[in-house]
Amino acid sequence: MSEPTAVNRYESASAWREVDSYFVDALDLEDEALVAARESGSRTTMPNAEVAANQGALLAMLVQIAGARRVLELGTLAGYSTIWFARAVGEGGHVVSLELEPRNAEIAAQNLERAGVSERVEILVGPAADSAQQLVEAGVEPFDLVFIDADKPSNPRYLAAALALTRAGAVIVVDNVVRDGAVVRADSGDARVEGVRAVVEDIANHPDLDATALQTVGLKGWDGFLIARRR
């Protein structure tokens, strides 16, 4: 699960891309609605930043394994991963997705409608930390799974919000934690790397969280994700 942008693309070896493509095709992971959502990502403020199809399927499987019915997503973009979540929670489930840019939220809404899951999804537009705080103040029902995939310098704030909005047994997934290997560089000077390292430290020091992190390679290059569970 990686976060390439127009100005900062992780390199993806041809063999990695071929393997990802093989599994996506062999397992028939994408339908027309998902393909359309992925392609519409080129019209968002961060083109080509959506998760790969096999990663979206993994997120959906995590929802199903955890028995999650309520999902909080920080970072909507074109709604590609949002569709995976909305399908995974099933009828009666609910996804709240936080998106900074109105243009992205509009594109996502169209994609959710095309996928037939718009009634399960609520998109809140504005800074994710502010929207999350509003959810806390509103006393919403706790979420079963939180996917943190917004601006990386704010990762520690997003983790704090996730902890305020979940209870024991909830799963928290933090995307883009390897950053082409830069995560090991304490002196990188990159605010995104610093945000990742800070949230890793916060999770490691939290008495109620168990966690691990995995590197990934594929269509999106070299990156990875961290998964934590509240005890």
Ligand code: DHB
Contents of the next structure:
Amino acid sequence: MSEPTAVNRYESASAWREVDSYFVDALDLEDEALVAARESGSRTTMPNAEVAANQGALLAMLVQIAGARRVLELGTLAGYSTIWFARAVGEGGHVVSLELEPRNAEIAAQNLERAGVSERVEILVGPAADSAQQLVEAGVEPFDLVFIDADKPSNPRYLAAALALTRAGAVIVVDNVVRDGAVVRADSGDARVEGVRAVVEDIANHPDLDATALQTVGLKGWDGFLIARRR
Ligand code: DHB
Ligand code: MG
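Requested next: the structure of the form predicted together with 3,4-dihydroxybenzoic acid (DHB) (the form predicted on its own having been shown above).
The next block holds the full complex; its first chain is the one shown before.
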């Protein structure tokens, strides 16, 4: 098979976006609070990094299929996926979201308030590995689902934290595992790609984890999710 030309690569990306937009509109996936949270992402330290609406809906569906009541998220940013999780766990559910940057956490807090889910969400500000360690030391109730979506070089440490904070049967989702296909390059020299490959290896070698990974295309370009489950 030949390499795609620059022109058809562009056309593909544009078609992917159009299809995502079609489903997001046709399925009416975003309300005003989600739109506002998405738009506020431009004020965070990492604009446009939030999941697409149809991806947020997938995460929410995983929560509901798994019957998860307690969700741990690493990487809050503006709280876009946090809103999806908070709505999915329902009243009585709880979401803990870990965010490095105080400014992002403040923006997220406003978005959660607007979405009416503040009382089920706790944002812990600081390095996610430190906050996770504090949760371990505090002996918090185990989480049912963990979403790893913070700095990619730390993915292996975040997996270890997720394992320390979950029960058998828990689901662990890792975002951004494809990175425009760069994941296949063992010699990328990119610490983010290395973080993905290292966590994939750790998951593969863990005796109690089943896992798969799926590529996604759409509004977020070409990327993917890894989904693991503790036996
Ligand atoms: C990056 C991180 C994300 O969580 C994301 O969804 C997209 C990109 C990044 O580090 O480049
Ligand atoms: Mg992400």
